[in-house]
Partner chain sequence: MSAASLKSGRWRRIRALIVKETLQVVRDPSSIVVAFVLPALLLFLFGFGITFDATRVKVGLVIEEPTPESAEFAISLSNTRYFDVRQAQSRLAFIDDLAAGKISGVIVLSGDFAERLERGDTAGVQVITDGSDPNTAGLVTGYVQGAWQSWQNQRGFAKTSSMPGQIDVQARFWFNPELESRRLLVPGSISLIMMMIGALLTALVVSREWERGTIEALLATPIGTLEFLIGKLVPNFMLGLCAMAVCVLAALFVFDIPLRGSLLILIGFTAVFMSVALSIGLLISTVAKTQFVASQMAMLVAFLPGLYFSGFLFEIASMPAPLRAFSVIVPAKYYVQGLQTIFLAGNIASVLVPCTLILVFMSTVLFALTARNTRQRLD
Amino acid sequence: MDALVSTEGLAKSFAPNATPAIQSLTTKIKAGQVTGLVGPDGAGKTTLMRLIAALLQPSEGRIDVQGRDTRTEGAAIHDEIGYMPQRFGLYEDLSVMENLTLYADLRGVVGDERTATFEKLLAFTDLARFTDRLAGALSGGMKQKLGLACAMLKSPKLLLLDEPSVGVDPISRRDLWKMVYSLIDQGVGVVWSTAYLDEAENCAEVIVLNQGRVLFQGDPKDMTAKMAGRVFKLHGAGAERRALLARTLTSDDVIDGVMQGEAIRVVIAEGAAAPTAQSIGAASVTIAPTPPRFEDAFVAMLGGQPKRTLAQATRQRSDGDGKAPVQAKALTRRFGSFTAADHISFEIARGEIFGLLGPNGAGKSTTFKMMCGLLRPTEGSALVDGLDLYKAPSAARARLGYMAQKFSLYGDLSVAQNLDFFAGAYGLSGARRREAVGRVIEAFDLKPFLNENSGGLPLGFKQRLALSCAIMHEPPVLFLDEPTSGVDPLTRREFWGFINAMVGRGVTIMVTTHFMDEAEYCDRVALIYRGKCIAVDTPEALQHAVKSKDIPEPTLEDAFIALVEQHDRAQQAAA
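Now that the sequence is in front of us, could you give the structure of that chain alone in the form predicted together with its partner chain?
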């Protein structure tokens, strides 16, 4: 098969003395298949995409697309590729149809070809109903689908997709993949960059990038196969499982460990002995080997989960009065005639991680905002630590920590200034402030960055800083809004390590997510769909509920999709 893209000794640096974003990269990308581009944040994925799309000039080496040099034949290359940047540039003030028409004109899709293409793409993306809607008013998933449609308008020879599934719910994600597979059948080459490693398993070939270099290129199954016999699941640890995970990870033999509902998944170092109940010091736990996933191989390839023995970020909390620290009582919010949240109720117990799940636009964010005190409920009440957020706002807010979805600290202030500000904003002064700031600096290893602008920190440290700012006042309750959306697996593990440690000390966590790996860390999840809470249970129970002949071993994602479909069917039947 011909190579669509070939690079030779490719390098790219943005400043003369900076570490190159891409270094001595020689590779080939084939037509008629999906090539996955994976790697941690800052590995150079986006830079490589832009180099292929002839939007950046290589500093060294060359890169050919369809035999054309990107330095000199940019215009011709642009005519043959489809490119969907990470922040897809939909014109939010143009309607769906106007966006499509613009790109059709620019790409020269006219006449009958246009009519046919539009019809096909609109049907495919399920956007036919929304052609007049402004792109800015679409949900996240629909925006991505429209972006993809714009990139696919003129069946390109090469389609470049830069993290197309960030912020997209599982259902939309499936649709995206369906669209891409249909192109493969027509012989198009697709490059799909992603931080979600379950997607890499769908690719015919993956390129693993780290620090601008290729670590691996080939069939992801080959990479996964190397891990055979090194992956185990630990069942039956019950409430102790978080402590057990933390303990297990201290062993040098264990290179990776994550929560999977009530189980713990561990990966051992090459050549290490399989873990036993004795070796991990938990007699009641049953250990069973389990088939490896691509993610296991990826983490192992990058040297395993980063391990740090960090000081505790919060003090041990007493058990309290036994009342649930977070209560939602028939929360309802209407926008005009539209009900975004309809009588949503739940309680979260102390030391519990509670997940709010739901597709884009289902009312999850509305519920979350009401719980944080950002949006006044039309009916019902939200209580934090027994205080109503709308009757005693200041006192209730002092008891919760909040970490927003995107990095929302002051990027042009230094780390120390951010910490000082948030300590002050939560009313800490004098010795208490110094103590709190000192504690998080130590716990999250922020010392080397204290005088740096927080906007320029590596992503992992931005997250640590955001978490630090949220917990300096030692809130009994912590709210996280899609904390690791678009974050690479290593940073994600590190983050959940911090969270697990805090839960171990009695902090209550509520998290919104549509990212299933995050949901796996939850003790219980609530599934929000069309403004209603359609299920509240443990992840295992939800998985168990949808078990059937077709899906004998459902993942949480399967459960999610099945439950939503079930609800739709029930609604249709009722109607």
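Switching forms now, from the form predicted together with its partner chain to the form predicted on its own, please provide the structure.
All you get below is the one chain by itself.
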């Protein structure tokens, strides 16, 4: 295949004495395939995308795009490629058609060419029914489709997609990949940057970056194959599985470990002996090898999961009076004639992690906002520790912590000032305030950053700070809204290490997520679809429910899609 992009000795620095964002990069990106850009936060993925798009100039070396030098032929490159950045510039107060028209004007697509291109792209993205809808009213998946349509207006041979599936549900993500593969069949070369490592397995080649350097380039299957014989699943730990995971990770022989439903998945160091029930101190656990995934190889290549021994962030919780600390009772919310949430009910036990899943626009966020006290229900009630969020709002909110999807930190304040502000917001004062601030500084290892502005922190430390602010007042219940959306696997593992430790001390967690591997950390999940709760069970039970000849070993993502499709078929049959 011809190379659409070639780089030689490419380097990019943003300050004279700073560590280069890209270092000595020599590579080729081919036509007619998807090339994945993979790496932790700050690895240089977006910088490389912007260099390819001729939006940044190299500090050293050379980069050619379709035979053109980005230093001297940037305008021609802009005209020949499609680029969809992480935060694609849709105008939310304009309709779908008005956005397309604006971008067509900017790209010089006029006359009959415009008419034919719009017709083709609207059919391709299945947006023809929504041309009059404001972009701001589209679901996350539909916004990404519109962004893709705008990037494709000039029928480019090279398409750059910078984390296009962040915050997109599995069904929309699957649709997005189908669209991309249809472009590949037309000879388009696609560069897809991602934080979701299961997506890397969909790519013909991957470029693994870390600190601006290439660690691996080639077929992702070749990288995965290097982990053969080093990945195991532990079954039978039951309610002790989180404690067992934490204990197992202290071993030098174990470089990675995650929850996977009722099981624990561990990766051992190269040359280490296979784990046994005796070596991990759990006689009742069964251990079996399991096929490696690309994510296992990725984490191993980066040196394994961060291992930290941090102080306890919260006190041990008792079982209380035995009542469920979180209850949704026939929660209903209508917006005019539209019912976004329709008589949704569930209970969450103390010390349980409960996940809310659902496609974009299904009512999941509406339900979550009602449970947090951010949106008043039309009917029904939301209770926290037995208190109705709308009859006793102050007392109920004092018993919950809330971490928003977009970290609600004050970027121009230092870490210490943010902690002090949130302590005051929760009504802490005097010795109790000083004790609370000191506790979270120690628990989340924030002392080295106290005088730094929070807006400049690495993403992992922003997460720590946001979580520390949410639990400052030691709430028995914690609500997390898409807590690791777009976050790399190492940062995600560190975050869930904090959460698992809190659950071990009796804190109750409710989390929304689009990331199915993350949903497997949950004890139970509820699937919200078209305003209704269509399934509530453990992740493994939902997977088992959709097992078939076609899907003998379903993932949770397979279960998500299958249950939604089953519901649609049942509704059509009843109509």
